[in-house]
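A single chain, nothing else alongside it, follows as structure tokens in the form predicted on its own.
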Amino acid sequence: MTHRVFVIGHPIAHSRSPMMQNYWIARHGVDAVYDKLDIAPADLADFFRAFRAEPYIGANVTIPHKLAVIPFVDRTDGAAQAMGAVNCLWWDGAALVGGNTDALGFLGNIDAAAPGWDAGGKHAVVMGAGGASRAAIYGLLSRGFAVSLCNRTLDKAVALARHFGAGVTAHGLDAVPDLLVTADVVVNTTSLGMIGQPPLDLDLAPMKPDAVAYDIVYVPLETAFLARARARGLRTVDGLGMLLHQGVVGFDHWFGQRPDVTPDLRALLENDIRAKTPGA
């Protein structure tokens, strides 16, 4: 039997994940297909009565459902209960878990990117505060930074600062310039970057000569953001890392497989961002 794996959200069109997740089905020799799926926030209810009729093997979750899925699984991994967010779906015998890989995806891409970064200062800053921000502050937390959480809107910041606790301290925007200088990583996981949207305006100037930018936005491939790092000086890490690192230990929960990040698996992915985005 074909077995289906899937990645729900809404919108969905945009997903890289089945090009990434068919390619190791195909290299591996596995017997399965790896779809997307647009469920509407309303249809998640739906979505998961089928789901353990099918009863299908695992699925990817994104926007908007990584919290509104919670509910539906019979346990959480202790990453999904710490980040309070859940984005990958698999069977451990006849339990449903909702687990959390991004965290993992996140230090696979940084570690990959720019070895030895956690080696030497640990401060990090964190720009922005939505479903993104949980992965980036849970991974630099296990590697014993301590964050500073810089959001617009303040009370958003405060929040999930005070839902991971100590070594997290929530900042608005006008505290960034002081942050930066004894920043030893700065990541944005906002949206601005992205394309469509205004670019994440930073002087990097006060920054460390050996410190790294990450952005997590990853179309287009290089945002004027880590664009104005490299110009700077600074390491840079992109998004698109952090999806290929992240899908890594989904595929090995479904599959009992480890696939690798290879170069010919990053330049597909980059070549159909490329085709497909004007500019990217």
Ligand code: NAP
The other form holds:
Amino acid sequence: MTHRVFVIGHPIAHSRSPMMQNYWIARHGVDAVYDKLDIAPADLADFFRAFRAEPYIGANVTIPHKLAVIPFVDRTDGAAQAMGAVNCLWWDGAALVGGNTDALGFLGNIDAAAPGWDAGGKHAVVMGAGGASRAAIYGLLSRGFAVSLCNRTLDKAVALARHFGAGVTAHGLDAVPDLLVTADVVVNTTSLGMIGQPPLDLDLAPMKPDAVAYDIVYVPLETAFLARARARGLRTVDGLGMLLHQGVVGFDHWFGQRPDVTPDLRALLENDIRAKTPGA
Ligand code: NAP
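Give me the form predicted in complex with this ligand now, not the form predicted on its own.
Below: every chain and molecule of the assembly, starting with the one above.
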């Protein structure tokens, strides 16, 4: 029987998950197909009825359903609990699990792109306190980092720092220049630098030369922040890699095999981004 896997969201047309997952499905010779499904919030209960009746093997979950799916699963994993969001569904025996693979994607990407990045100092500066920053914070805490969380709206940083507890301090974006001096990793999780948004304008000169700059924005493929970090001689990590590495974790949950993030696959997604986004 051909297994069926989905990404559900509303809207969903932009999702690159089918391109990525179907590439691995073909490479691994798995009898499965991965589709995107536009599910309006009012249709979520019907989706889960069908999901359990078939049963489907798994799914990714994206905006606006990352919180709304929680009542429909049998349990959530530790990452989903810590992040307050589910982005992946899989079966553990008869139990439908709602998990979150973003932090493992965040870590898998930096492990691959900047080997040994977490071996030395342990101070990270994370800019942005929206949905995506939670994966960065959770991942960095799991590797023993102290996190300075900086956000335009200070209240949001304070609330998120309180949510994670010890190990995270909250600051405004005005604190970033001073915090960069001791940073081993600096991560942009704001939408600054995305196509259509202003660039993240940051002087990286005070940073330690062996520090790592990580931008989770991936349209454009190289943001001005990363270009500047590269010119400064820092190791850089981009957002497309995070997307690819979180996909690895989902595939492993569904099919019990860990696929590789190959240059071919990366090129496939890069070409798609360039084709659909002039200037990316
Ligand atoms: P979000 O929840 O809307 O959060 C946006 C963040 O950006 C907030 O901290 C916001 O600050 C900040 N921000 C927006 N405009 C700003 C400005 N002009 N100046 C300073 N700060 C500004 O968005 P998200 O879901 O976290 O996504 C953020 C980015 O990450 C997007 O570009 C998204 O595409 C990318 N992303 C990448 C991956 C991946 O796999 N690579 C995964 C998820 C998301 P305030 O709180 O002050 O509004």
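Just so it is clear, the structure is predicted and the values come from calculations on it, not from any experiment. Between two forms, the rigid core is the largest collection of C-alphas that superpose within 1.5 Å. Positions refer to the first chain, counted from 1.
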Q: Align on the rigid core first; then say whether the Cα of P41 has moved by at least 2 Å between these two forms.
A: yes
